[in-house]
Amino acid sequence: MTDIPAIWDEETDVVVIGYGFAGATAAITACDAGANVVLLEKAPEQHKGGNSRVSANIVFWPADIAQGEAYFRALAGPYLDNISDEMIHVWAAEMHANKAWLERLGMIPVEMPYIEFPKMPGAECVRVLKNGEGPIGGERLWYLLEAAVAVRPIVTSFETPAVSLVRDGGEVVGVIAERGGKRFSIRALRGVILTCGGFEANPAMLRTFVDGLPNLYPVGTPYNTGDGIRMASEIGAELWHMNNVSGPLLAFKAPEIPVAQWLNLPHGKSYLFVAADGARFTMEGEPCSVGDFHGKVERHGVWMQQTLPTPIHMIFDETYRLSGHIGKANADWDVVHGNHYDWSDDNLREVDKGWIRTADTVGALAELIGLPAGALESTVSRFNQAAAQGSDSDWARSPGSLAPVVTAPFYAMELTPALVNTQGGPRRNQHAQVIGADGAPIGRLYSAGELGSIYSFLYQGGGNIGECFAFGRIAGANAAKEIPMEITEGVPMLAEV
């Protein structure tokens, strides 16, 4: 635990650790609660927003409560362990709030068919926003929180990561900075509100916590790795959902590129997936496989985990690689900040560079990547005999998505787990007050978004970012009415600028 600073260097109301959705929605709401804020993010200027800018940018809105809740319980299934109906309630309440709340932040919300999971009680609720008509994606909604954290007297601090949190006996009193290569001490006379993201970035957590994917990578922010979680563990939090992800789906990383790249697949059909052995293990398809919802498949009438066995390839033919670019994203973090990789149109430059591998057999093919010879040419014998029979028997692809796999050259193109974030992290409760280990909250620490997100399992889209709404503003009102520790005096008061 670290010691409390003789001499703070800094005061300030409420500190809010992560410049996203959940981060500006609690800093704004503290500040229209009267409290002075100070933002801390991690990552430079340019880079802010997180996982918030390369989102869909699309919202999760319940338009019933009582079926909000319904559904949340059905998407939770047999992993609702210590998620309360206090908890429940409140999360569906502030959902549905959430719609009023933008639109006076200037929002213009239209809705768009997106029910993952049609079936599953309280579905009839869902209803999912974007900002404004066109197509999902962008960062409309985005720029619309970043205005709104603009016209605030918020003091906002680029290139400066949290590194611990400073507790005095139950309570968190201060945080532990770093800016410009030196610590410094902000202290918190109301609160604390680590709004900080997951561990998508912390190759090693993911090894720890998501099972079965040793390699796995991130589509959104590298910023992303685990801070908040260390911080919180280092001060006694209990932590709960780590083993839980949005993801995985196949995607391509490249070395030189930070993140992974989106699959986006030309509207060709003779290509297939296959695992270590040369089999074929799903149903191809973009970004993963029809029927997968956020990495979760239903099996023998079960939902669980997508399981991908790496490493995996895509294998394809001339045919296909004529057919158009295959990895030229237009999600990524990379491709929102304008630093991405120009997939080229014929697929031939990223053959030169050796991310795709090509020979004139599929037994030469596989020696060159390292399958099974006999195996991976069984495997495209079936393949292409479904193909001409039009029926896929193994995985039940559509006819009308198939087409043998015969036109020499072969290629192959190593394809990557990955994902959008994780949902895991301390465990927050229906005050969005952060739970220590011995099942009280430590006083003066709060937590939104992603980090400790209530999503246990199944997930329905635009939830993650309705929960940053709803949890950020929980947690921004709720640290602004905290008691004010008294001022120290001497020490700058971090205020309008």
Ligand SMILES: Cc1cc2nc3c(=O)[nH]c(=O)nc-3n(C[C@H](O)[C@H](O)[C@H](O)COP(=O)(O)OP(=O)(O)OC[C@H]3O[C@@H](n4cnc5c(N)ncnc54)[C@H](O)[C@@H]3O)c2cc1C
Contents of the next structure:
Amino acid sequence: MTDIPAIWDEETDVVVIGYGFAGATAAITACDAGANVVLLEKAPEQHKGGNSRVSANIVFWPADIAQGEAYFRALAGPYLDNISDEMIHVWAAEMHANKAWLERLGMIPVEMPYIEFPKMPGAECVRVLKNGEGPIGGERLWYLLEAAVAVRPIVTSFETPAVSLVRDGGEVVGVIAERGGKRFSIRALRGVILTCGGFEANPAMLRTFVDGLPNLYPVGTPYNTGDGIRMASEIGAELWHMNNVSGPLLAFKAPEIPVAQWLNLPHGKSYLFVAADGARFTMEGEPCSVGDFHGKVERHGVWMQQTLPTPIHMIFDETYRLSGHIGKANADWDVVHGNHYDWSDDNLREVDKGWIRTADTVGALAELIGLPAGALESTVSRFNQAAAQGSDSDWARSPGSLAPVVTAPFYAMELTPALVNTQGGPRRNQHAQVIGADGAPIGRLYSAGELGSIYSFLYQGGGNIGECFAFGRIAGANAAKEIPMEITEGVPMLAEV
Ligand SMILES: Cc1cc2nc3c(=O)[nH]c(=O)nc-3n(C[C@H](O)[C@H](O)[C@H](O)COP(=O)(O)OP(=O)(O)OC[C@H]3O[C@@H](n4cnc5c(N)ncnc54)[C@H](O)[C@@H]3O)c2cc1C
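Form predicted in complex with this ligand structure, per the form predicted on its own context:
Shown next: the complete complex, the earlier chain at its head.
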């Protein structure tokens, strides 16, 4: 555990760690309640915003609180275990309160149809809101929150990752952070709020906690590396929902680009996906048929986590190559930050880069990518028969989306499972307090957002952002309400950075 510094470098009332929707909401609320707030962000300013900024910016709003609670319980299913009735009620009530709160910030809520599990009890309450007319995304909600932070006296420090929490007995009294390669300490007189996102960009952690998806990559921010989980664990926090992720979807990960790219598939038909044994394993399509329901699938009437038989290759022919660019990115991190890779329309630049491999025959292609040649040849031949008959008896791909893979040369592109976000992290209660392994809240430590989210299993789209606002407000208000520790003589309060 981190030692308590003999002399603190800086001092404030509330330290918020991580500047996405949850951090912004917590900082705004604590500031409005009269607290001095420092908001620490690991990313440089040009990469600000975390997953929040690059998200589709849609918010799940339960129109009725009791129905919202019923829907929540149904989605959690067998994973409801350790979520208290009170917690569920507070979640539903605060998610409901989000609309009015966002309207006060300037949101123009526009409903869009998106009930992900319409047969579940309570589903009739589901409304999904975007900010204003027009397509989803576009950072429109992010700009509102960013403007609300900017007009308040909140000290925001980019490129300043929190490194550890300082615990004194039963409570957290400050944070060790890093700026310009140097460590420094900030004493938090009232409280610390963890809002530093999940572990989407920490491959080792993903392998530890998520079964059946050994090589997962994020489509969102590469800065969410599970720091909050490490920091909270070090001081004895209990973890929950670590195995629940929004994903997988099938994407492409270029070695040179830190996040995975979405695929652009509907333009052509002569392609299929195969596993390591050369066999098809899914109905190919958009968005790759494994991205629906945020990565959960219904089998035998039971919902379960989708897994994928990696490595996976997309196999296609010359006709498909000429039909348009296969890679794309829409709402993901790379595009928003202006780094978007400009995929060539004929896919030849990507062939030259070695991202797409090519050979004159299907057998030679199989050898090139290390698949059993006979198996791949027979899979392609069976797929071609299905295309000729207009009926895919193996995977029920729609007849209109089938065309035979027959025109040489042939191509293979390795696909990767990708994820939108993780849900796990330190467990919190209805007051947004982080809970210790002994079941009691750790004093003065709060959390909000996808770091230790309430979602344990099935997930309704818009729920993460809604939870950021709901528990960001609770965390900010409760941290600001803590009785402050005594100010230290001579330590700068709210140091400018
Ligand atoms: C492409 C995409 C689309 C999505 N669309 C939606 C949607 O429409 N609706 C919805 O509800 N959900 C959506 N999600 C999920 C949702 O965006 C996130 O779950 C939510 O925004 C998380 O917000 P947050 O504030 O908890 O974390 P983030 O917004 O990720 O912010 C966490 C911040 O903490 C910073 N950080 C990390 N470590 C440290 C550290 N040690 N010290 C200081 N700072 C640190 C990170 O750099 C980051 O800026 C989407 C996600 C993606 C990737």
